[in-house]
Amino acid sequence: MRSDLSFAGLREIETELLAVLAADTQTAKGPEAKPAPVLLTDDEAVKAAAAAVLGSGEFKAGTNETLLLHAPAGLKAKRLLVVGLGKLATASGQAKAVHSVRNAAGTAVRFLKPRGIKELILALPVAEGLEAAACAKAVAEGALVGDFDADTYRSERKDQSVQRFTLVAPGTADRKALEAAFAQGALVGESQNFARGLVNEPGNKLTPTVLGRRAAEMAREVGLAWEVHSTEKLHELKMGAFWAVSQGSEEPPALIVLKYEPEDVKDGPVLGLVGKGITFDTGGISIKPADNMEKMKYDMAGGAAMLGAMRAVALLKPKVRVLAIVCAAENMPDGKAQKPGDVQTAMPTAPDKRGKTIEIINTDAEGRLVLADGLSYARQLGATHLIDAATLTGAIGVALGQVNAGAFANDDETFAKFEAALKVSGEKFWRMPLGEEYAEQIKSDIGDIKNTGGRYGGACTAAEFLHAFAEDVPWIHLDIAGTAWIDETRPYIAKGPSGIGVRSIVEWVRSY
């Protein structure tokens, strides 16, 4: 979708559809309080065109509520679409206000798609507490994310994409700031969709080798340094945990390494992004139930998030060094697959150390194995700060549902930067606990550590497993298993891969 920014007057724009946002300004409470919707625009002609229906009570400006007016009086637009943000008192002047605007832009795009309207013009909302540049960035992100659909392989696919999106901001004083913010939002939205496209691919189309190829193609396009290795390199690096997952598949693994190194930055932190890239997960010998196993193509969503984030980083050009490692493999149950009770030796966390030994309790707890070697390799490549993302545990979905993703950290200062990033990204992560008690649950009688700690606190014991490989390097772990796939279409985003993590990781990187 082509995205543009315009500063034209709203009433003079000739278009199939003009969208404007509205909010409920009612502050009273109780059964007698009625919604008081207002349009968030300074254009009196637009306000007049919608005045009658807004005054009728038919439209309440609820969150992502829509109202379509045909042939609006006083405007050259053929249709006027009004999209609600909800209560202005809770949506204005706060970080979640911008997220409401982001979702409203996605809602507008998705409203158009089944109606065959190929162009959307949306007015930048104007309200006290809504910062123009932040809204411009969010609108660009939301519109692009809203345009994505998962029906890639339908033989008679009807292309309902919106071909052109224009944000209109009449009367803006600082046009350069708005242009920069809008461009940044478009880059991030495109990168989130890049990650979603990877997650959406079926396992027979996106093998570890193909994922490596796609990562390399993206790296060449945006100017990242890259390497993609396979079995021989895993053995050379003594990545016994990663290889243990790979050994049961006919498909070879892929060790994907991307580097972003600004020419004028020679010192300071090196941020290491590590992603789980299990392109299909049967569970291995500890095989999963048949129900919903087809979704296990999404088990590389953490790796896809890191690739999407690196794409955005390369284009946004922050002044900090970043490297990404994606450990891609299939987890399959053939005669060479690892078995419960096996002991594997992970890659050493430093050249002068011995690799930790891991007792395999459940072969379906494979993501933490590949991440263990990925974290160690990132450290050996010079990462001073680590962040990993993975669809790691079903337990995180039990704990937090499909609303929040889980976040763990061994360093409060590093996590504070991530919390600040969430206020910009609008994504929902909830910090979960680490602790010695969880580490005790994964102590092995035969080796150093077990790959599962039992039924209770599964997300926390999985995080403590990774903590053993991050050690004292500042580190954040994102468990996105409950939120990386959307089971039902929402007004602003399609059913399927969500691309969660991309926006937050990008903002975390930019904070350095």
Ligand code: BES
Given for the second form:
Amino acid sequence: MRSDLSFAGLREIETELLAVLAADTQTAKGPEAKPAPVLLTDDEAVKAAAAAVLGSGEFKAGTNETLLLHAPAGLKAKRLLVVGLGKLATASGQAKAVHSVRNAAGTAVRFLKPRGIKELILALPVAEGLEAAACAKAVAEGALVGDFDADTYRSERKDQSVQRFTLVAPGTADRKALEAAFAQGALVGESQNFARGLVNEPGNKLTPTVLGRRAAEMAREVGLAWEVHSTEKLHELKMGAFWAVSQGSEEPPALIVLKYEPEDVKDGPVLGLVGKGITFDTGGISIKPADNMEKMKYDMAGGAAMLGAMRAVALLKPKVRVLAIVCAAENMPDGKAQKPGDVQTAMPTAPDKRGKTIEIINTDAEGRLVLADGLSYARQLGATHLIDAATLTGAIGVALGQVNAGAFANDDETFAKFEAALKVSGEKFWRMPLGEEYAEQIKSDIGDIKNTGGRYGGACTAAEFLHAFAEDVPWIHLDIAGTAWIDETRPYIAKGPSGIGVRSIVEWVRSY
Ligand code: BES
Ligand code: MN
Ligand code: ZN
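With the form predicted on its own in hand, show me what the form predicted in complex with the named molecule looks like.
Below, the chain from earlier opens the complete complex, with every other chain and molecule after it.
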């Protein structure tokens, strides 16, 4: 999808479809209350074209509700699409309102796709308390995210892309600022889709080696420094935990390292992004049941989120050094696979230390093994702050559903910056607890730590496992197992890979 920004007058635009947003301004409650949909535009001709239907009460401007008018009177556009935002909660800070605008842009794109309409012009919403630049960025993100569909291997793809998307912002005073915000939104949305494309790939097409190649191609395109290593390097770095997972597969592992080092930044923080890149998780010898196992191709969504975030970082060029490590492997049962009861030695967390010994209780708790070594390696490469993303536990889905992803942190200041990033990204993460008691649950009788902590608090014991490797380095852990794959299509996003995490990680990086 091509995206552009224009400042033309709405009524003059000749197009297949012009979309405008509407909010429900009704404040009264009770049986007397009637929905009061209001178009968020200053253009009198557009308002007049929609006046009759808005007055009819048939369209309530509910969240992502749509209404289509053909041959709207007084406009040059062939169709007028109205997309509802629900009640515009600008009073409680504009973050929520901006996010509803983001979703409405996605809804508009997804309205067009099955109808074969290839061109969308969307009017920037104008309302009190709604910041134009924030909206322009959100609209670009929402439109691009809405355009993605997962049916890449269908011979006849059902929903073809919208080819041309234009945001129109008549009457803009600061065009430069709006252009910049719109361009940023577009590249963030593209980066989220880049991650989704990777997550969507089946395990036979996207092996660890292929993931490494895709990461390298992307890095070359956007100008990131990159290295992709395999088995030998894992041994050299004494990554016994990462190798323990990899050893059960014919497919070699990939240790993917990307670096963003702006020339003029020589000191300050180094942000270390670490992603779980299990390209397929059978569970290993502790094999998973057949039901839904095919979904385990998305077990590299954390790694993909980090690659997507790095792509955006490379293009946005914030003044901070960032490195990303994706630990890619396939978790398979095999003659060489690790077994429950095995003891593995992780990479040392510091040069003067010995690697922690890990008792393997369940080979299906493999994500924390690869991440343990990934976190240590990020520290060795100089990361002062760590963030990891992983489809780590089914337990996080039990706790938070498919609505919120889980976030854990050993440092309130670092987490505060992440929370601020969530306001900008519109993504939903809920902070979950770490604690000594959870760490207790994963003490091993034979070694330092075991890789599962029993039935209760599974997401928290998994997080404590990672904490043992992040130690005192400020660190955030994102468990996206419940949210990285969407089971039902929503008005603004297709079912399939969600790309969760990309936008928040990017905004978190930009806050340094
Ligand atoms: N990749 C899974 C977690 C997962 C579950 C991701 C559902 C997406 C959807 C992870 O490797 C895993 O198998 N975790 C186990 C841990 C258990 C053995 C302690 C789990 O959650 O059951
Ligand atoms: Mn597993
Ligand atoms: Zn897994």
